[in-house]
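This document starts with one chain, in the form predicted on its own, laid out as structure tokens.
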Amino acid sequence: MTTATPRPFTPVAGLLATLDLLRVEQAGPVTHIRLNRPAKRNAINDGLIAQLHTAFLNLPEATRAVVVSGEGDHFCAGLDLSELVERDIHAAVLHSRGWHAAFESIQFGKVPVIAVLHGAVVGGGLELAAACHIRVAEDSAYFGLPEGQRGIFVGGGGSVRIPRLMGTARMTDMMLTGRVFDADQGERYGVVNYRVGAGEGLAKGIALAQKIAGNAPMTAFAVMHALPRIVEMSPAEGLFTESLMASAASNTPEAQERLRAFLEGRAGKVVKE
């Protein structure tokens, strides 16, 4: 069987290309995004939170997955520090919910989002890497939270994802003393899905969209949506959404197509890779 050269990423026009923090580039249905600081280890300041919200919500239409990256020797050093201004408490709360709603964007948006990370994946970071569906880490990532030393406390949804990846512990560890993780003990205590070597996260990250891009659309969106929200309700409600979400996916067109290919022999049966 012969395998379909993968097409080149080029880049996308319209509203997208003009975002300066962000490169957006497409193949096929895969859009990458890539932070584009790379002179601030890719620092989140209020326009790039601004862009990656915008380009979340504005994704190409056949865009089916999305790979995260950063430019230059990291993936993301946290919140831009240099930009960091005294706000009184109202808006500082203003500001923290707007890093909300641009993670609340990736996490429940419309596609699923792999994030590739080396170098730093710090605070802000780590943050926006948790609210990625899936995380490849090279063996150059560090996780850190260094909030706990600069007096301030996480401000985009940390305090919600980064324990249910590592545990309360680990998170309240790195908080109060500083400790840093690399990458196989991001990996061993479950903040990393894939680790791959120098240099190799980005074809890793691509090779996931692109098998991620085949599945059903319905199935991804109960993968993405209502599966997060089962695991935090009742076992009860959670069965009972369980079901409606089952109904919906395997009775969609697409679902029903999968399911005659399999009986009939045209789809491949489950194997290790």
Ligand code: 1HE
Given for the second form:
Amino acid sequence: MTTATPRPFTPVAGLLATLDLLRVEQAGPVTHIRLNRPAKRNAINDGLIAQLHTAFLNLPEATRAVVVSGEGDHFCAGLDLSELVERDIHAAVLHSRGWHAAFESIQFGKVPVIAVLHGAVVGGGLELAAACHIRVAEDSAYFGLPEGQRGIFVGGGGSVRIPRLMGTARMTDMMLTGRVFDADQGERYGVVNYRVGAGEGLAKGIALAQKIAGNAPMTAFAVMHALPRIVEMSPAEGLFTESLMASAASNTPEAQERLRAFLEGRAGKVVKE
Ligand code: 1HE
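Next up, can you give the form predicted together with this ligand of this protein, since the form predicted on its own came first?
Once more the chain from above appears, this time first in line as the rest of the complex follows.
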């Protein structure tokens, strides 16, 4: 079997090219969004959160999967603390809601998102990673919630999403004691889906994105939008919702063709990796 040569990534044109705190590139169905504020360790200021929101609402038409990574030595240092000291209570609650909207556009957006993590993945950086659907971590990645030390609380959806990955007890420990987890602990504790060596994260993230891009779009939709909601329902409601989602997914022309392809011996079998 021949393997298609992956297409090279090229900068996107139009609106996304104007976002100066991001670098957005595309190769066919995969869009790569790089946080591009390395001098500040990709700390998320008002501009960067707005640009992330804009990017996810305006993904190139052909996009079927997104990879998010960080430029420089770290994925993301979290909230830009220099802006926080200026905010009153009303501004702070609106600021937090702005992060929620941006990260909702990732978790409940159009296509699955893979975070490629290295260096610091802390505070709002971990909240961003938690809003993505799959996380790849290089050796250098480490996870912290320094909000506890800074006298603040998570505000970018961390209290909702992070316990669902690692458990409330571990997040409580991180926030109260400043405990930092390394990449291996991150994997053991459910934050990291794939552990890779130094410098291998992007290739792995892109390979996963290419695989995902080959799925039926309705399956991606069901996994992104139905699964996390079903998990929060009572079993009876969950089972009913699952039946509705399953019947919708299996009745798309694409699903019908894929099922026929398997039955006629034209589709791959399930094999061990
Ligand atoms: C920053 C930030 C930031 C770096 N806000 N400016 N996040 C934190 O509490 C993490 C704070 N940052 C760090 O612990 C370290 O910077 C790192 C471990 C991430 C990286 O260390 P290092 O040695 O590579 O870089 P550095 O020398 O500390 O930082 C380089 C520059 O980035 C420096 O600025 P410069 O002008 O002196 O060069 C730093 O001030 C700046 N910088 N991180 C502002 N976070 C929605 S609520 C979410 C709540 C949170 O995320 S709280 C957690 C905040």
